[in-house]
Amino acid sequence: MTDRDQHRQAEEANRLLWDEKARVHIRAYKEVQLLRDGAEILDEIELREVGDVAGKRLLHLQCHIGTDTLAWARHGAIVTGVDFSPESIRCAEALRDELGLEARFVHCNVYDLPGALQEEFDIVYTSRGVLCWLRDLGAWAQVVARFLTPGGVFYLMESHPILNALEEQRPGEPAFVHPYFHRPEPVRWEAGGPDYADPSHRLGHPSHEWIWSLSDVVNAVLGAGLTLEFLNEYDRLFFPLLPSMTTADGRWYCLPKYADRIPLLLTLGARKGR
């Protein structure tokens, strides 16, 4: 079996995992209820960095159950969400219909998207826990560039790659335990662990995750011909990755002992040339 075949098998296992997660998240995501309540679920960081989206065509890659996609629709964007999990797309469409919002959702692997969509977009957006599911970062960045109109903007919000290497071996003491730099083979995590949105749910499928460094991300974007406009780092994260993380609002988490010492979040903005 070739490496490509093995990676395809890993992707298929991940698709089954995300089908399962979609069924959990549509009932357990706090963001789903916040959307139903008319509340804002996008963070002030991305709202500020992406800017005004009213009337702009926005493509959301790896959209999962569409919560962020629909939040951008409420800000006036003309949105299209894409995900490789058919169950995620089904949940996204059901939530869209329930909320009475305008949005298109497409079931497609991100690498195959050029064969499924023809148009271009003013903004390509992806956010929160997406990079580790990508087997080929260069091909992903090429897809991003393909769907940007000349002058269009790509925006990424993601956990900082340095976190892939950290683990708490003692309470409150992060240590470098895992590799930081990319390896061709994914890391396999066995089934049975808790889901982050509903810890009482034990996942019935394993996951396969790829490690990418900060330079991998930047070089993939530059290699696709995009111009980097900013790369920002923050000391808060969108989920409690480490046991000692604390939260004041139930949505963002930090390491109080390591505030201003360890980056937890990155955002990246890049533009396609005219």
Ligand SMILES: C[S@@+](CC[C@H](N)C(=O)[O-])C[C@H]1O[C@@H](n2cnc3c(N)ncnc32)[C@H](O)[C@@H]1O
Contents of the next structure:
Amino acid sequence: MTDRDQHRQAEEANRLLWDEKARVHIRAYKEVQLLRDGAEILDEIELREVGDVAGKRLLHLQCHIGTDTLAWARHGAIVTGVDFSPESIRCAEALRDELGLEARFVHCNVYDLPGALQEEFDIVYTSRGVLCWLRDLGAWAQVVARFLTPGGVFYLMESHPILNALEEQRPGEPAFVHPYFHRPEPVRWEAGGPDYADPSHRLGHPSHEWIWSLSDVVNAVLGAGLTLEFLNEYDRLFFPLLPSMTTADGRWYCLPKYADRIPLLLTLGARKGR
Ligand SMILES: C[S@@+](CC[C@H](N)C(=O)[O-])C[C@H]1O[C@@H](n2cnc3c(N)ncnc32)[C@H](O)[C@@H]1O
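Can I get the form predicted together with the named molecule as well, since the one above is the form predicted on its own?
Below is the entire complex, every chain and molecule, led by the chain shown above.
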């Protein structure tokens, strides 16, 4: 079997995992209830960095069950969410209909999107747990650039790549245990681990995750012809990746002992030339 076939097989296994997770997340994501309550689920960082979206066409890549897509719709964006998990798209459409919001959801692999959508967008947005599922960052960035209108903006919010390398082998002491730099083979995590939104749910599928360094991300974006506008790092994360992470509000997690030493979150903004 070629590397390409192996990568596609890993990707297909990931799709089954995300179908399973969608069924768990539609009842376990606190963002679903927050949306029902009319509360804000987008963070002040992304609201500030993305800026006013009213009347703008926004393409949300890897939208999962559509919670963030629908939140952007509430801010006035004309939204399209894309995900390769049919169960995620089904949940997103059901949530959209329940909330009475305008949104289009497209079931498609990111890499196949140029064959499925024709138009261009003012904003391409993707966030929180997206990069590790991508087998080819260069091809992904080309898709991003393809869907931006001239002058349009790409926005990424993601866990900081340095976190791929860290693990707590002693409580409260993150150590460099795993590789930081990209390797072609994905890391395989066996089935049976807990889901992050509902730890009582044991996952029935393995996951295959690709490691990308900070320079891989930036160079993919630059390689697609986009102009980097900002690259920001923050000391908080959207989920408790390490056991000693603490939270004040139940949404953002930090490492109190290492607050000013380890970056936890990355945001990137890039623009397509006119
Ligand atoms: C961690 S979730 C994104 C989370 C989302 N930001 C949220 O908060 O719900 C990752 C999503 O990427 C999707 N995905 C992974 N690989 C993909 C691909 N090649 N094309 C499209 N979607 C993909 C998965 O189905 C999953 O819904």
